[in-house]
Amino acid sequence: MHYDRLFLPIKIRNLELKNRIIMPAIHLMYNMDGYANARFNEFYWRRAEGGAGLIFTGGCRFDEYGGSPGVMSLETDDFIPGYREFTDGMHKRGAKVGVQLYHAGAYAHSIANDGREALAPSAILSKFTKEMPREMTREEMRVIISKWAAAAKRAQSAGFDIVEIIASAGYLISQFLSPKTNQRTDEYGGSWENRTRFPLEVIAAVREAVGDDFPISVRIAGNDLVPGSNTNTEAVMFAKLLEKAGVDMINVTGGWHESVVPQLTGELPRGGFTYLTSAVKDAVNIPVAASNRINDPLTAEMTLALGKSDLISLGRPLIADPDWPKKAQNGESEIIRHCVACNQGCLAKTFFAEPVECLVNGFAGHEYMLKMYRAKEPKAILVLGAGVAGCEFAVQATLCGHNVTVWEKSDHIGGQLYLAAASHAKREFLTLASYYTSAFKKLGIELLLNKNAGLYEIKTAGFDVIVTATGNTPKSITLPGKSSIPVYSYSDILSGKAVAGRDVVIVGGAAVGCETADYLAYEAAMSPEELYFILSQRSEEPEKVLEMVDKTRRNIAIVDIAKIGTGFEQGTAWPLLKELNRFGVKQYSYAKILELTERTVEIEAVEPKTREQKAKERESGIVEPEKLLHLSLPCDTIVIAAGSVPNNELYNALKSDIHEIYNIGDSFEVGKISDAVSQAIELARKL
């Protein structure tokens, strides 16, 4: 397919891009310092070969109140140098390159600056940090606004081609716009007019710093789903203003960091948030960037094509894959490895002052580190198992010369991603597999399904090495008592050899009893497609259909002996525990089966306290003691989520008699599909 609209060229006042493709400012952790270093160049540098127009390096700290530690800095001239290389290697590998300008405001955690006080419009606890930030005199203020612009100077002085002004995500331009956080009593809080004074002066100093050829981008929240917080209708606005004010470019955004909306999992839809960016880009004449969950070129020519935006931001897929904008220029969009909106190497990364990995690319951060050689004397490979280890080492180690064959005993590649897919919210974990079938042909790799080999078959073969790719098997356990409730494993509800019944208790609330959890109450609660209908034909009123929306017909339990919710990347968790309170998904932590009995699993557990517990004994400092309450749960249907287990018998089978062979992924230990992909790419490279 062609992508005529991505591909063609636009001008953002005198700047000049090739095609329609942004990478927006994320915060990497790669700068503990503030200054360049080769593994933020690497990373960078990487991008811009793969094609994209302008890429956004940042947040980038210019106030010793600003934000976080690990970013980058232009706070001072002694910064100008290295980014000065920086932006030549950017610029010598035919991409443009922008520095997003960034304050924290009450979102600067202290512990992060020295034990600083955060400093915000008004003295407002920040649900974000969980901390009170002190209220900015105005002469603060106007020591921000200049550091601001020098900041922006500096920018242009080490090579930089735009700059960007970040007002989203709740950082300190936001808050200063925010009813809810600007709550100030002089001519810089109160109306809409003082509420943007702020950062129309912010814009002013920028641009009186950097002249009047030199373009200028703001990022701003299209909503901030916050409660009694702007809306789109105040982004559009705001957008006027910035219009007038001389900005150059608009990137919208999703809402706040501390909203309950999810942005950037998989809940939200691909371009679910492209209706904020139309209704800013109906209203102004500069060109307008859409950003959140566009991940395939398709959506990104359909928002084009429509109207809804002139620009389109990559930021994780770029991080996925950063020859995506070749990738689809030159008609290999099967071959793009599309991020899958998990979060768990970006965003919980950051949140935690990690750097940035990704799940699905192992490169992604480690590009001055990890280099790929041809190898002197290819070798020929069988890989035993086509799930996700399995595929990335013959990916890997073919592009390193070798001949590799790959054996499945099923009829599919992928592995465990089809019961990983299996929840709505994680659906694009299906496009890593079509992404290794494309490979696969592309790069010749030889692949039998269906092929279920023996040990002699195997020994016999005449291969070099042996790769064993197996995966893993769910764990069973015993349960107390006598029954005829069905039981089934979390493998069987997922793949759907199963079919669960209106009453089940999952054993296990991890993070796979969870999302089984979860792919039940969706099997059985209103369709999207049910949703549209009765939205569109007005067959009911919205009262009804909302109150229908958040109903399930399954009567679900989670029981473990631990805590529910465990087992899930930092941060990563919070939607889907949301989703399964939203339909009523009963939760019980430390909990012991007692019995089973024909109807029922008879169940001891702690009582959950409240809120309002929590909160007093937070605030009294006096715990109460657990309540054990005796529970009988009804039940036709149980589904163990207990974990898995290696499945390395052929593997063991194997090793006494194979001179060389070796054992990845989950048949060697079970982990996350990042592990796969590392481990993969370590033995390709060992080879």
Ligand SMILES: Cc1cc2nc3c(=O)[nH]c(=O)nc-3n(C[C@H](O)[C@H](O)[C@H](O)COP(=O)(O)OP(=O)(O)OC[C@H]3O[C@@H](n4cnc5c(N)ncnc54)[C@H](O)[C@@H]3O)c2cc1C
The other form holds:
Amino acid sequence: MHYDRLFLPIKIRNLELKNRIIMPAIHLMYNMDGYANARFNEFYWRRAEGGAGLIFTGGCRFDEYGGSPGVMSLETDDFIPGYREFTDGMHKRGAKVGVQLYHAGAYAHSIANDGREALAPSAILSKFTKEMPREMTREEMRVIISKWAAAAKRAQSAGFDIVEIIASAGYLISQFLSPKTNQRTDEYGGSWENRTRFPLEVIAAVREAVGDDFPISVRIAGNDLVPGSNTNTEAVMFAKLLEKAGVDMINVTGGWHESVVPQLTGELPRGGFTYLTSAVKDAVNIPVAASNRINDPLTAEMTLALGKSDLISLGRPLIADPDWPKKAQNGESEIIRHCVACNQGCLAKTFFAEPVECLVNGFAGHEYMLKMYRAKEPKAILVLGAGVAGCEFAVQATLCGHNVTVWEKSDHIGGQLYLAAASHAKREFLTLASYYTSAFKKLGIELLLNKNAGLYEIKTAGFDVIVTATGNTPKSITLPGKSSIPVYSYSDILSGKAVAGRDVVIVGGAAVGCETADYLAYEAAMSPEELYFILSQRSEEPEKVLEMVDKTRRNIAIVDIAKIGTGFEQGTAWPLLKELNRFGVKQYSYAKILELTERTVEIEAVEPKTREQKAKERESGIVEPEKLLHLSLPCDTIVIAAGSVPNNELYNALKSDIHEIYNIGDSFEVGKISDAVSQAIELARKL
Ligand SMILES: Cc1cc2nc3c(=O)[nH]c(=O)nc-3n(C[C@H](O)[C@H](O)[C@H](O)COP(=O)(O)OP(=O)(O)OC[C@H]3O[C@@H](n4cnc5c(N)ncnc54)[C@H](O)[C@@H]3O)c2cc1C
Ligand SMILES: Cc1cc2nc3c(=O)[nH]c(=O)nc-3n(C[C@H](O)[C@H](O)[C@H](O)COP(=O)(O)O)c2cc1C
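Alongside the form predicted on its own that was just displayed, please also present the structure of the form predicted together with this ligand.
Zooming out: every chain and molecule, the one shown earlier first.
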């Protein structure tokens, strides 16, 4: 497949880009003191080598009220030399480089700003930080504008090719634009004209600072996705004003951080916000970039082909695979390691002010340490098990120069990726299995499927090294009472080996139990195709369709002795839990299963408090005692999701007879994909 449009050059004012691929700003938490450093440089230099035309760094702070910890800074001239060396390195590697100048306004946490209260257009409690900002004075606005302009000038001196002003995601400029957060009564609030005054003054000051030849980009929300705030209509109006104000490029993203609409996870389909970009693109004549979940070359090319945008932003996709552009250009898109939209390695880290990494790319953020490695002596290695651990090891060891053979018991590679990808918002996880299939072919890794070798065969096959990566075994538990209700494991259900009935009780409410509930609810709901049919044929009233979309035929309950919803990475569970609530999945935390009957599961559980009750308690400070209930849950299918144990039998049986043997992934210790990937990389470089 050729992606010709993706590799056409384009001009942004006087800046020539070699292709249409840009990396948008992603604040990486690599710059704790704001200065450029080896980790930051090497991360981006690697992405420049991968072929992206323009890479935006940042958000970059320029004001003590402005930001989050760990972001780059251009607050003073001291920062210029370090970033000069950085931009030189980017240019040497063939990429243009920009910096996003960022002011969080009410979204700044006081803890990140030495305890200072945030500054905002109006003193309205921030739904993001849960803190009350202070209304900015006119003088404070003037100072921020002048600092914005001074930082743009510094960016120019540091060798950046373009500056970007952030007017999206709910940060300061978005707050000025929105009637929800801007309730000023002076000429900066009220009418649309007044609400756009501060943003346009920022643009004018930055233009004045950088001069006429230097390109300016603005990142805008395509729709704030916050009730009562701006929509795509205002985004288009704002884009027109930006064009008139001399802005050279507009990058359209999704909504605000406080929005309850998922914008980064797999709920959002590939290219799911390009409809927002199209409206902007149709209204202006300057280049427009589309953003969010454009993680494969076909979606990118199609976006350009349909005239929805002129440029494509690849944020996490370039974290996952810096060589995405080169591979797409060279006809090797099947070996792109796709972003799976999990946020577990990147966004989740930022909640703890930890450096950004990537679930599927163990090198991301470690480029400064993990250099190319070639083994001194190539070895013949046999890998047993082709899940993530076995496959990643095979790829990495081959790249280090070893000869690797993989024996897999089942008829496919990927192992538990098929279970992880079962939940409707996690289908992207399967792209990792496709990547390994293609990478094996490309690297000439010998793979034998349906190979369940015995000990003798393994020991006598003539390999120097054996690596076991045989995964885990779901835990089974004995439930009290006598019943003929069928009991399945999460694996039976998610792999499609068993079909659940209508009344399902899931025992275990950690991440896997919750995902199993989502899978079962979704399976019994209207399919996207059915809904599209009904809507496009107008065969039902819209209100009725809205009711139907939230209904599932299954009656699902999750029961756990502990709290339901644990085991997720920080900040990643809410879209799934929102789905469970939408589908009416009942959740009983701290519950005890008393007995199984022929048609029910009898439990003792704490009565879940309603949202209203919880709000009332928070307001009054009086917490009502929890009520213990005896409940009879209708049930025709039980699913056990009570964890798993390492499947290390093979390793234990072999270890005393094999000179060099290693055990990795879940068969070593039940963990995550990132554990499997990092153990595989570490081992490959050690042999
Ligand atoms: C529902 C679900 C959701 C998940 N979601 C996430 C998530 O969001 N993020 C995350 O990081 N992790 C997630 N995980 C965990 C993650 O999938 C695993 O940690 C990871 O896939 C483990 O990889 P592995 O290669 O060690 O094991 P596996 O994927 O289990 O692979 C083991 C392979 O070995 C093969 N095998 C077994 N015995 C033999 C033998 N004797 N000879 C040859 N082959 C053999 C098996 O057939 C299998 O292919 C999830 C898991 C589940 C079940
Ligand atoms: C860890 C992380 C940090 C981010 N920081 C910024 C930022 O500082 N400024 C910004 O405009 N967008 C930021 N974003 C949003 C990305 O630029 C991008 O819009 C988003 O990841 C969706 O695009 P993608 O699907 O291509 O990754 C961030 C995203 C992530 C995951």
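Rigid core: the largest C-alpha set superposing within 1.5 Å between the two forms. Numbering follows the first chain given and starts at 1. These numbers come from a predicted model, not from an experiment.
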- [ ] Using a rigid core alignment, state whether the CA of Arg116 is displaced by 2 Å or more between these two forms.
- [x] no
Task: Rigid core superposition, Arg553 Cα moves 2 angstroms or more between these two forms - done: no
Task: Did Ser539 shift 2 Å or more between these two forms, C-alpha, core superposed - done: no
